[in-house]
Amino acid sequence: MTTHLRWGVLSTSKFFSTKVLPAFTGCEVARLEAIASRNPEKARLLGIERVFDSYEALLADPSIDAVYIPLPNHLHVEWAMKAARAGKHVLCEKPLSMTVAEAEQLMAVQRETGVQIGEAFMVATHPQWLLARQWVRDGKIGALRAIQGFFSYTNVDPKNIRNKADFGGGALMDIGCYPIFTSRFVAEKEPQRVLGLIERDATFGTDRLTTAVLDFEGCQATFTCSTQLFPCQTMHFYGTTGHIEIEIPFNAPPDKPCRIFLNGEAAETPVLDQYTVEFDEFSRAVLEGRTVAVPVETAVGNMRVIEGVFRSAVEGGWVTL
């Protein structure tokens, strides 16, 4: 029986090089095998094994059961559908696609190879993560009614495709999908409603203050996520009888425990790297046959509440999704 799953990587991108390729170094069944790159030459710069000059050739190399895409938004589908088409397994960055309609289009895909496709919410494999959503099964805050979350950080390089509106770039696509996913993740439900405010940026174009509310249907869930405020993150979870809040929510350290606490009481996680445990988590799901922690059925949801997002700000009101 193969005991580890064989993966290449689409794109040397500066959150590969820094987060990913140095999880790869702790994974037990997640082996990094190869890297493609229009760059072979910073490729090489990495020490990975073998370097692809184009992303088609990894591909087609049948020693790759998995693939990871760390490509700008606008590329998740396209490579994502070449890469099950070739027979490999796919991991992709968040957002998975930039419309539901893509998403869609990605799960008839996923169907029709009948490979595994994923996308990479980290947070749900994350101990802290796992533990607050059994908190709220358990009853420990009573009944769960709302839900708060606030994500920012400051980028205002033109040339960064975080700013790029053609490229998927904004608040609400590159860190407002993580309050969306981890309050659809505890509340293990999807809202019924969306209402969004929106500032953009007069020269990118693209939202910098995103305001959002969910109503999930006895329980309200409200964020709001920005690429243009001091770096702040928090989640809240608030029930009729107890409170959980996660310090650290999406940037988990790995070299700290991460603290959860309920009623002001703090548990702490092990020591982990998060990218390790996401990786080694869908490689094991892959060979167990189960499916994998962010099935692409799960992406389509989390790209219905963001497009109805975007949709309410235009229109001024409730979006019913």
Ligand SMILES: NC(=O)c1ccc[n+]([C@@H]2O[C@H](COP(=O)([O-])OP(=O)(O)OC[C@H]3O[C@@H](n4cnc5c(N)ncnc54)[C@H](OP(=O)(O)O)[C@@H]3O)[C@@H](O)[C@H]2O)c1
Second form
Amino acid sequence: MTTHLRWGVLSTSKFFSTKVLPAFTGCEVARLEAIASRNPEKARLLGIERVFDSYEALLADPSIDAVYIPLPNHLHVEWAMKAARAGKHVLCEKPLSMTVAEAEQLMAVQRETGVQIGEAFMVATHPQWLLARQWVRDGKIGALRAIQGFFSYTNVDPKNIRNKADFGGGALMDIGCYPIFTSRFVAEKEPQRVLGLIERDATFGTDRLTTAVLDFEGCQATFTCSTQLFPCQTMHFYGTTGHIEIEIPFNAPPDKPCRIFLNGEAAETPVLDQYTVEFDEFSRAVLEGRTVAVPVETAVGNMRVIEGVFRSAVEGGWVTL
Ligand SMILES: NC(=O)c1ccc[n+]([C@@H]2O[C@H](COP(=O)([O-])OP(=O)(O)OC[C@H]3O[C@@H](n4cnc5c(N)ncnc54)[C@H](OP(=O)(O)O)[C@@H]3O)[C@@H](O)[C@H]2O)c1
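Here we have the form predicted on its own; I need the corresponding form predicted together with this ligand.
First the chain shown before, then all remaining chains and molecules of the complex.
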């Protein structure tokens, strides 16, 4: 029986090189064996066993089982489709696509090829989020009625993919996707309508300050995200009899426990690297024939909310999903 999954990565992305590559060393069943880059010299410096000078060449290698895609957002679906058609399982970075229609096309390819395709929301396998969801399931805060989120950083580098509108840059796509995903994850339902307010950067054309309201019918979620504000992140879940706060909801540190508060009292998670857990969990799901943590259907749901918020900001009113 196969005991591990053999991974290849498309690109020397900064996020991959600095966060995911070190996380692979702790993996038990995910094994990183190859990298492809437009710049193989740069890729060689990363110390990965095999280096390909094109993404196509890596996809053609029969010894690779699964492909990780940390490309700019506008290339996600194109390469996820190519990887799936080459028979590879795919873990693609968030947001999975630029539009709902594109994500649905990928869903069709997933069904046609039978490979597993997942969106790389590491929050879905982090113990602090599993605990928050369990507390809500167990009625620890009564009925969940309100969710408030915030996620911001400052990045005004015109060369960064986050500041390129045609690359799928902007706050909502880059980080607003997290409060949307975690609200849906903990509430375990889909919002019926959304409202969005967006301020765009005059030069980049990307949304640099976005606020949204998600109506989950009986539970209201609000969040603000920004690419040009002091870095902060927080998520709060308010119920009829209690409150949950996730102290570091998204950039959970690999070297210390995370704290999650129930009515002000802290619970701590073990020290772990959330990307190690993410790749091992995806690999185990594939090896054991289970559905991955964030399948493409779930990713379509997130894109539906993102698209709704963009539309609402233009139309100036509620958008029914
Ligand atoms: N899950 C998380 O916690 C997390 C955190 C950060 C970022 N991300 C996601 O990871 C993805 C990559 O983000 P990043 O910040 O690492 O981006 P990045 O440093 O700009 O890397 C993107 C890579 O894509 C390749 N590429 C191919 N065509 C390109 C093109 N036309 N323009 C630019 N690059 C191109 C390049 O690699 P080669 O030259 O080597 O081929 C480049 O290094 C995004 O989807 C982002 O949302 C996720």
